[in-house]
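In structure tokens, the next block holds one chain alone, the form predicted alone.
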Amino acid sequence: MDLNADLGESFGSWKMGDDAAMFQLVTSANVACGFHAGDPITMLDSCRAAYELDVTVGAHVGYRDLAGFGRRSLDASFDELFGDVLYQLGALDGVAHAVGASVDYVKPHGALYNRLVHDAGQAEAVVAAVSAYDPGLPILGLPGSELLKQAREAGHPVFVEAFADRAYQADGTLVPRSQEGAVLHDVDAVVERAVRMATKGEVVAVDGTVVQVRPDSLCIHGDTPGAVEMAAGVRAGLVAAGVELESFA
């Protein structure tokens, strides 16, 4: 199993997160591209970091919102799309080079990723963008998704992410942020529910549904407090759980 978290998500002299322990934790790092989060200088950070600890880098492709953090739905046009997930694959795949590194995989931020669960327009236009930059370049997204359809199609490999941290719908999607308890917080509940995703591939969701998962990779976000302490407590739950840590690409 992947243990993966948003990493990369400082700008300027704004800080997010607490990277430095978190690449010490995770086995897949999803690096903010600059375009929601992120800048050169920490972008060349987080692919020092994940080189120097063996961590895969993933491009942490979003819309171009850094005021909203990403977490805004845009009706972008195909060809805004199509170039501004262009120029994001190319800018961070440039610096990884630089440091011995490469981004070996492909997971939209926030609006972006909800927004390709059914959205099959933008999801033709991410895709498109990935397909001509490298075409067996790996996608991370939500079971049963249009950007996961559409990038098998296509040709890419495609890997399943579930979320220790979020809560679900019955329908298998994410609570939305504006509704309350769509984050969980305690630390003893989302080890447990990474457990039972990573052991049965189910969750339950707010209405008491299980939901089939099966993830490659689990997500815990690097943003929330306490994300340290979720993050360590998750992976000593899953190594007791037997559960092998290994990046999905």
The other form holds:
Number of protein chains: 4
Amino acid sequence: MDLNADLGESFGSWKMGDDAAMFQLVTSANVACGFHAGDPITMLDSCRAAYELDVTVGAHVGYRDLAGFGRRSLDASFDELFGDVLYQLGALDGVAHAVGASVDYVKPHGALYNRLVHDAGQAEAVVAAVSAYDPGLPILGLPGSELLKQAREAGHPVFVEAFADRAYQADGTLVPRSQEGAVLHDVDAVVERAVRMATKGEVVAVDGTVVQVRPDSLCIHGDTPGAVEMAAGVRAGLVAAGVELESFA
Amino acid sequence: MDLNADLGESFGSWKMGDDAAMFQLVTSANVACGFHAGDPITMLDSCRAAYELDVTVGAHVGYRDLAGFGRRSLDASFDELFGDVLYQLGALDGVAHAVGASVDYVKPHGALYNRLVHDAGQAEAVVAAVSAYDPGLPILGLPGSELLKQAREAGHPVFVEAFADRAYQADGTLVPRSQEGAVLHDVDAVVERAVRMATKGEVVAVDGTVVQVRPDSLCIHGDTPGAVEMAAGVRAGLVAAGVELESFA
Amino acid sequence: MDLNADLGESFGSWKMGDDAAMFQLVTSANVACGFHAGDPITMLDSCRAAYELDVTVGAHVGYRDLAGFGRRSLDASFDELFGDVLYQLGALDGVAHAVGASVDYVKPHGALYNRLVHDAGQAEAVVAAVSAYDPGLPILGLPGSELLKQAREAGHPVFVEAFADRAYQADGTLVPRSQEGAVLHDVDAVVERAVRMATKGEVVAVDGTVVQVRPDSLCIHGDTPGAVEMAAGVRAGLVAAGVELESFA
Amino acid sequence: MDLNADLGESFGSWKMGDDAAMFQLVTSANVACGFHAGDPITMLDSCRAAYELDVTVGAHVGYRDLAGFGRRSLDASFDELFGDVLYQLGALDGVAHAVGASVDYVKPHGALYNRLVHDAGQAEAVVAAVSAYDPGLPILGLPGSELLKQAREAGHPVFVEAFADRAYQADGTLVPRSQEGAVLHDVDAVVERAVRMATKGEVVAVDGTVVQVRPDSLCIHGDTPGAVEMAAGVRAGLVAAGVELESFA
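Return one more block: the form predicted together with another copy of the chain, after the form predicted alone shown previously.
What follows is the entire complex, opening with the chain shown before.
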């Protein structure tokens, strides 16, 4: 099983998250590429840490919106999104190669990630950009998303992630963050869910239904209070359950 | 002889220069990488035009300063400049590869270009970044500059440019733009100088001295009134004089 | 009747439109405030021109999106939009006062303008920001828009604009730009429509229906080929028809 | 005696410093205006906190350089700097007025602050901008700086600050940060120095010389580890010594 987290989200003098701790815990790092977060120095530091700790680097591509941290849906055109994704991929790959690393997968960030669940036009632009960059580059996303559907059709290896700290509905979709109980904060409960996802491929939905999930990766968060403790708990729980941790890519 | 010009300097809705005309005239295009000018769509358009017209693409790396168009000297640190150059190189190369082109040389832009004539620290950062990206990548610059000195020591192929429309001093340096007569506007005179530079490797300085210049490339400008006419005149003059036009890289 | 146009849309080294000509023709200038276009020097130049030519200055507030020129709809939150509008208003007003001018109305730009036709939440944020800045500041917008409805309820003087170069539907709304014939390019036709709008308060819709419009201002465009000629024609036509030109604010 | 600190330096999702604690301790807040740090929401929050706690708001104007946090010297022209300062002043003032506060002084930030110690041209631009905004607006700066010299000549009220946690040289200038011992970290020592500065107008230089300083304000830092503790200690020490704390403006 792979553990992925959003890392390299600092910008200039502003720091975010405890990357030093998180790089020790994950097997895949979604590294910001400078459009919603990240700057060249932070990208270099992230790629160096990934290289030294044998963590796989993914390009965490996002909308061009530093002020909104890429969390605001944006009506970017096909050409704009195609260009922006290509630019971010090339920039991170250039930085990665300089320190011996490489970009081995792509995961969209924030509002773009959410929009690509349903927006066929934006999904088409993102997939076209990744294909233009490298037709064999893996894409990590949400099961059932428009992004992964189109990526699969375009011949990309696709991988799906699950969230051990998010409540699920009976149809396998996430409980929206706007609803109470959408995010779980109890470490033991999250660890138990992570282990069940990894070993049995299932999760208990809010209505008690047992839902099939077959994640290639579990997403853990690095920038909230208690994030490192939670991530360490999940990793330790998986290891204790005999789950082998390694990147999908 | 190579003819290079700064192209791809539009940004979003703002257009600069007549790239459609200029790409027909040059053999090398210094393409802006998004830090002082250029956006991913413009970069794509530039790389497509270059590929179709067999023009060599160079990364026109600059300070991170859209508001100042990279024309303001900035006290960037070694790490900042190293990262910024690497990022720009990777971004343009990623875009270029998507359309079949590639980045085949580097030329600094604006205030960075000027600063690298004398600033050893910033030159070291730029050369280190280019080396980290590709130790064999050619660098185009001003003869006698700190940049080219360090680039040569680092093992990079280096190429020097001359300016047919700029007045020279007896020691081979340019007359500063602040002085009257620093820039020549008469097409015939500029064409004559370009031909003499290309065929005899010399230019007449303001005091009448004949100065040796052995340029690998002549820089022509694309964003001023009359620029296209001037560039077309220089190209035609060189061709008429039997000079073969091809990129140095 | 007032004639308004979007001016001051240059940014740094990139110029847009022929402001020198347009300031001679309008009675109100929607001046960009730096978020989608405009920089402090351009804002100063625009305010100086407005002051000298007795043109009223309006704050042309937009989304924070230089790369997209504010033409891309953005899911900005209430707090973000409230802050962004307030910031832009203060910035332009500060610049204006330094040259003897002042900000005398507000008009949203681009994607924000379009979104405020229907988006009650964003309209609430914009109106709240303008109210917080100056509860008596006039707002210029589209008749029937959510923006003007809320602005009126908040006690702001509201003014409506019409477009002599846009086709209208029988219900008084504009033919979407995506449809053929949405924009009129014939100067004589546009001038005739402008005069009829100004003198009779009506326009002929695409189906032949005569629609009542009672604009306080006619919007003319300054950044397209032929824009100055069109604007000059409209102004001359209105003057010839005996329409007095003066700002609504 | 006044206590000033740089506050409101967050940007979007990135937080900096413990403003909630610091606003309780200072009498003047240098609030970032969006060019080197700060965004409209942060500016609103800062002005609200200042208003509620009776803290004076100053405009902390800086270079347009978010990526470098305004800490990199930039060759901005007179016109650019004049416009940038005016823009920032207006923006912060607009935000401040919306919550009942106002901008009551100006203090340059970071590299601009340092450059204005000696750079007469940039000082002239900054003073001209502040004068254009409000010829009576107080300016806070370093004693002996070009900025304060020109501000005084222009008729602005000027106020000088001292640094209780910085080592001084016998001529009254600060020991450069590049030298060891330039910054004091011992709370007791800093408090003692603050009290001596406030009550006797003097400080002991590194060579033992007693130097006259007559600060109108003591600058304390809010964004380093231990900053709040240090600031609280200085405030408590001053109060215990009978020094009345109130803003100079």
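Rigid core (definition): largest C-alpha set, two forms, superposition within 1.5 Å. Positions refer to the first chain, counted from 1. Bear in mind the structure is a predicted one, so any value in this text is a computation, not a measurement.
Does residue 173 show a Cα shift reaching 2 Å between these two forms after rigid-core superposition?
After core superposition, the C-alpha of residue 173 moves 2 Å or more between these two forms.
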